[in-house]
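The chain below stands alone, shown as structure tokens; this is the form predicted alone.
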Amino acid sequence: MELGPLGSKVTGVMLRLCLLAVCVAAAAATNTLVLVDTLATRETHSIFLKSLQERGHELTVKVADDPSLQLSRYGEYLYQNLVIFAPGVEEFGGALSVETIVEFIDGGGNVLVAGSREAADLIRELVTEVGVEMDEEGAAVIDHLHYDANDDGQHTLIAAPSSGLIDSEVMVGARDAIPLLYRGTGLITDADNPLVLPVLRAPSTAYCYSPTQAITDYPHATGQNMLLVAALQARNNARVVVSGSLEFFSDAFIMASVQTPQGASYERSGNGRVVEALSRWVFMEEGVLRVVSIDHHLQDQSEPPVAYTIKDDVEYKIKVERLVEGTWKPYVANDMQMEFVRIDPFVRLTMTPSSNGLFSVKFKVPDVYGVYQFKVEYNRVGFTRLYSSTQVSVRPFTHLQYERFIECAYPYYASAFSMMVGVFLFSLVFLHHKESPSKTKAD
């Protein structure tokens, strides 16, 4: 059946709309590369991978030594996220290396790395680049008080208390009393590094050592100084999560029941909840803030001036949004501050929030002219670093703006006028006073 001119136009429009929808869907998808030791990992970790797909991730699962591996092409990254579930890989395939992964993080990419007690040197070198050190090869986390009843007798199947989780609902979800199953090696970090976050600390009774060897030296990692899961949020807001246990993300641990030596039993471990929350955080689905708009002006005006004058009354506003379930919503907090900076802060005030995400503050410009900045720097655990800087000029008073008479100068005014009056009186006396002539001897 032949289509008329109108039918051809309608068909063309529908094809364009379909093509546009496909392009938009492709642009909205998040490309994630998953590297595994063997493709069997897709079956043992299917719950975790399926949750990523349900949240809109386009997964590409490859063996870690695949010769076709590459993260970028023609200067553009092919993936936004990288998952490394290959603790045994000796060398990455293709164009992938520790250096390219570090460059990927520097370019804003997010990485999730899972190791094990037998992790290869390549994985250890990679996590060292992000401020995390794995314990010696063969060393496992051991705890003789916090282990699961299904342990094989070496007490390496740890039932980690949820109290060891970081106090951030954005990163690990709402905290409950259900322990988490963990079997792997311990992690060591520098406590003075502000970028590394302790996601899950080991119990105070745990230590890391080879379970098949007698303890002759003091263990490197002990107690709560040892981490089971660590995270890094770089200065460019790229995120990295390092786990010492690949099984932490497995279906077996997510679906397993937990029974502690103290007699407490739980139908399901806390791994599923924490794994999903942590994956949302590391892949920038949670804890993301952005600045929508900035406004500053005099309190009795609505437009910003060319320059402010000292002692002006100024109002500053900034609108902030937070990413929640894929949509941007107003962010509300009572601890966001604004600084008015000229080399050092002259003003630092806490802004007043509103329900629509608008923060505002009113203040008086300091009595010092120069070039200033409205600066907002908001750093909170679990959220991306929010930074905003707006430069303005502050000038002194013009001659017409100064006060005509200053109260503290009244004595000087009086002395000046008294001198004028004195000179005037002296002039009158001097000009109009005439002495009588003195008489001579002849007179």
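Here, rigid core means the biggest group of C-alpha atoms that superpose within 1.5 Å across both forms. Positions refer to the first chain, counted from 1. Everything quoted here is computed from the prediction, not taken from an experiment. First, how it differs from the form predicted in complex with the partner chain.
Here E377 and M338 end up in one rigid part once the change between these two forms is broken into two.
Once the larger rigid part is held fixed by C-alpha superposition between these two forms, the smaller part shows a rotation of 31 degrees.
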The other form holds:
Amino acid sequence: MELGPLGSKVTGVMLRLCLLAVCVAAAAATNTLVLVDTLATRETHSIFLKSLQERGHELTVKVADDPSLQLSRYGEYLYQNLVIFAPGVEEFGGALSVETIVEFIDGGGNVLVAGSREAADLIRELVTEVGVEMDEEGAAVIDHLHYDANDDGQHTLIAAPSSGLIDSEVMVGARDAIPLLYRGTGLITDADNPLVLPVLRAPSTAYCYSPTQAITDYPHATGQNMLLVAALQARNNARVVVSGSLEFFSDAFIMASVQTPQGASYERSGNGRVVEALSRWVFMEEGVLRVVSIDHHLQDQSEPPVAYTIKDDVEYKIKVERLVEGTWKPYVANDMQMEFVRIDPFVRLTMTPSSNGLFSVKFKVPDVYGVYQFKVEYNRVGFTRLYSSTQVSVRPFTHLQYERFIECAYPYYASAFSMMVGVFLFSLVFLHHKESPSKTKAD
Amino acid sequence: MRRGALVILALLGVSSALSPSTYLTPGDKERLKLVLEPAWSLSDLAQVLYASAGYKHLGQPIPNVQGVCNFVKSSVSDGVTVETLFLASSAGKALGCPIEASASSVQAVSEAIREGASSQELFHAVTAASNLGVDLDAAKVLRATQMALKKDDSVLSLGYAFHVGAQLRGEVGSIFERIEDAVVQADEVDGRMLQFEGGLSITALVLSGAYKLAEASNKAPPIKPDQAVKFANYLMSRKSVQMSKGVYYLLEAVSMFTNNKFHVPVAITLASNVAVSAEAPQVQVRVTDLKGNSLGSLKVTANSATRESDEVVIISKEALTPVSSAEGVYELDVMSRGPDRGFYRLVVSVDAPDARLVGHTAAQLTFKVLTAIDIQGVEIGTADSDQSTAPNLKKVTYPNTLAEVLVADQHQRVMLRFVVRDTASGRPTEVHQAFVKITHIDSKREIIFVAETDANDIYKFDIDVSNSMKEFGGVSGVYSVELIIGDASISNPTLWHLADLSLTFPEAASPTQPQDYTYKVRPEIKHVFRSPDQRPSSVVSRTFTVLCVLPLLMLLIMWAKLGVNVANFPITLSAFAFHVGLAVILGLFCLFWLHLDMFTTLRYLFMIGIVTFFSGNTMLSSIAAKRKENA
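Moving on from the form predicted alone, please list the structure of the form predicted in complex with the partner chain.
Starting with the chain above, the whole complex follows.
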């Protein structure tokens, strides 16, 4: 009987723990908002949306001019990811606008935007904010040498060769030779902008123009300078993918067969695979790195000292993990570099990887004292920016640490000691000398 | 407001002729079958129903019918819900192995028909009852349905009510009247499709319900033929559906549209390739129902064929001839009329002997006439920019590459001229894409220029090397010159590598840009330690060491000669303490040099210093006193 209250207390605690566990699980699910022109998009793009759901996304599909739209409530974002499959939207509904979406990206949110030939100004304005320009309204990507047999005759259904894909397995998956179907507008980016990545380049023979008008002006986008899919990884690691074609993600294109004018035919387009890989990338399921721990110490010790002395032999270790299928796994690479920086890097070395994700490097501290940083800045195409810096001070030798008994300093030693012996003896003699009596006599 | 606008749009849409532009092709059917296939693992009754009914509509044999039947039968036991009864009995019906009614299931079904049940529940009960062969009180069902509709008059609820009505014997006019209510709620998309909010399953459910109800009550449904066509267009636009439930509803509605008493939409599609050329001169048109079945022998007429760019009519009012090898396909020879290349709009009508056919007039199809082109009179070369000398042009013929490498520097121009000739008409022609692609061979960087025609349709391309430095980035080297000729209506688009070009830009003009390491490995930096200063040789240092010690030695020698003594040393504690103290201080300095640090040294020095100071003071004062005495 006495156990009653205790028992109930234990169950109470357990219940609270369970509740906590439920809350944690709910927080782990990624919330993704999908904006569409008409709800039919939910069905025409069902393979894409279903694959998101299967990967644990909580999808909210809404019409882009729904008056109840909002991205954040009480200063917290309701969604981690935003999919805008609404090329035709003239104005966003609710609290959504180009500015709030840009803020959302600044706050670390990921965005996938698809346009089309007839994309509204709003979508063009939005993609301009992320460094991508869509070609004029009505202009379509045309390629008379790379089109699919199901084309309607204008050669606007492009069978883009997979050689145009960015060389990054993290972003677009393993490379194969299957062409990708694309129908839409061309994208123009500034080649000098290092944050915008060309995910899919158009073939050399492609151009973007209205198919029914003769070419009088130079097309805005031609050949490989035109992008079909572009990506941005901002400095805060927020990711944005822009495609000039909404159909690129559609069930119809994913399930379609491809037949090129050169006679090659493929049972399935490459879209399914690339769309899957690209959506994994843009929604932070792939290519995500984190620093787990940092350790630095003298080579024969295991604890970091208060300060290093110049010319010390130091070992630096950093543990890095990569997100693979939702779990963190050790990351192994041969190109991770460490810098030892005092305003400018004094030392930059490539670290040795090991299978448990630990990178290590041994080096000698430079003979210049000051405040230094161990800096690891790892920035590779497709991966999040890895940055870690640890401040340490480097001091000069104490007077005891300098070299002793230098041969060429013997004269100094000898003079110092002779002076000391001299002083001692002289004081003894000067104070206690007794004049001999003969001498006194002579005086 | 919005609905009103949609109705107006729908009314406007009536005037333009519509026809389903696609049907369920064998490829589509195969894909739909693949979507349904997982149901045969026999884990979910609903999936089995969707698959069995879907296979029946597709005309596919069901694998392991007996096993599936056993699964369906085993899922019906005493006390199951009406919904399970509905699923099992419908699946049994589709499979051809009807479920027998048991006393408990009959009771469950009749209990489910009560006032207050939703129309979906009523639909399940009524369908289960009709599948099981149980007679129902039609009036009671009707009353319950009316109640359900009063409570919930959404499109979905109406759709279920239509299905209930279709299965009742007797007067169902009260439900039939509601069809109109549902149809006006349909939303129009792009002026050519009608759908209900909620997508495919609701649209398909309402449509099949409405037509079945109309058949049951022997009255034409209040759906206009063009509305039926728009609904059919919507269904066809959704044929890539990936959910087995969606496939089931799609196939139900499509089958209903191929086989009912009122409206059978006709799909008029292009059977041949969109391109017509001398090799394939026929335009072929396929006339089928939505499932791709032939509608029998029909009279198909081409009302007109118009070239889109200049509205030239090449065909008007001509009958198409049936193709003997394929049923439902009709063809027309277009190339015999000598059409120019380009896009043509073909308007086709079908004379309908069957009044049920809809969407069969003025179907618009697009085909294009392809002709081959030939690139002729190609001359490429260089000229001085100040035109002081005549241009030096060389002839190239397709598909050869100029043997020699053209050389140009900033004082010259590069010129290219050519004619694109239509091989059919023999006349020079203009194409959409006439680009010159110049690629730097080492860096693969490409620059594309547009070639323009002059009054005689001669294509010209002319660049001044010094003016186009920006495009080339000022990078000298060998470039390949390729000509891209493309157009939607030519059969041989061409990418032709016609020459190599060596460009020289002034050195200073190519600024060296700092290397960009954004995504790359940076070069390693190794710190260069300061090298130790040069030291004198040991001979020098030793010599000077000896020299430094010499004065002390000389002092000692001279003292020895002079006969130095310390005979006056007072035997006092203070004298000993002072001299020992002095020696210890000097010894402390040695220790400081060897291993002590400053602060330890100062501490010791302080202690020893005090003793030495006072003892020294005592000793010196005693010596001074003694001197005074002696003096």
